[in-house]
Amino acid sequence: MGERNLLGAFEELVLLAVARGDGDAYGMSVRRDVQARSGRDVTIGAVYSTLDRLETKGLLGSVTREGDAVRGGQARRCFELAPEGATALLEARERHDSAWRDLDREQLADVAGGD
């Protein structure tokens, strides 16, 4: 994965969501997820334009499931996430994990004003 592939904050937490659904995340349940996680207040459409954004970037899937008499019959897209998606997930970890990497976390905490 390149660095035009490095993932921003807010793509990274609707990936994860996307592979947490396991194969059957949905925008709403994506946002709902993020939200929960996030204790942000995140619309609808920002979801839709980052699974678009994710998707076309090839790092997840989706298909089109047939609606059920619960949905009215009205068809769901579901998203998956992709090989590559992943890896760019894998690699933001590792990426956390090595910018915390010899930090005291208790001089930060002191530095916050926790005990």
Contents of the next structure:
There are 2 protein chains.
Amino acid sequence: MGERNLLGAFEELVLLAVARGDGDAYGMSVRRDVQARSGRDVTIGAVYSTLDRLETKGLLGSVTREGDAVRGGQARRCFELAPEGATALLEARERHDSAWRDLDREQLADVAGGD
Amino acid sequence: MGERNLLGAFEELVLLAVARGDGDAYGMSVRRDVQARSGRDVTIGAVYSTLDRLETKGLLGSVTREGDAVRGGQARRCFELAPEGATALLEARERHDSAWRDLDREQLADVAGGD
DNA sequence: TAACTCTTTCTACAATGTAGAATCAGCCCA
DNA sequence: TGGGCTGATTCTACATTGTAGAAAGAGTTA
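Condition change, the form predicted on its own to the form predicted in complex with a further copy of the same chain:
Next comes the full complex, and the chain you just saw is listed first.
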């Protein structure tokens, strides 16, 4: 079977943050984005190790920008989505949609009840 | 921070299959469901170990039904969604929607290009 | 120079993902 | 009547992801 690049749940969150960053995403900004959207605390180490793994898989690329204009001049490692990464995201989305099909959400809410 | 029951990507697929089964899901049926919706080959071992872990976490329950009516009379272990499981699914869905917000899918498709 | 913020790197371990063999029960049939 | 199927479950073991937290470099301010 195909066996494309499968994304874990956290990998997907991180990759989406990078995609939104449009070339300007970097460790700290990704962390903030993931934190805000998932509503949970995320350590910076978790973010970087995931970014590294995604880069190793070729789903994103990174360049270190010497601090030009922006504040002081501290270098930043900026991440950009690779074509393979965009494909992986689109596929993850399709799998997800497909997985939720034929399911009554109202009913789910009922089962959840007062949990 | 809250730290509810977080679901991995595969756990979510399995739990959704159980939810759809409406009390009649069992190992082999879950496998077929996950396989069909994710479009990839899944071993039965992967399914069962995930079902076991979800049960340990209290997201689903299981009962072994002696083979009554249906074929021959071989016992089946049937799985049913627990309230905590329904909640976890709903939350996973929310996180996912939130993670995809503010993202231009057309643009993603462009980046993906002919990958 | 000390203290502080921003940012990245590294190490280590826990949780999840996945494969594959072993096992058990009924069914079919030469 | 026992060999070979199919359906089903259990176990073991290992690979990949998820996550925490400490360490460290660079620039800023006092």
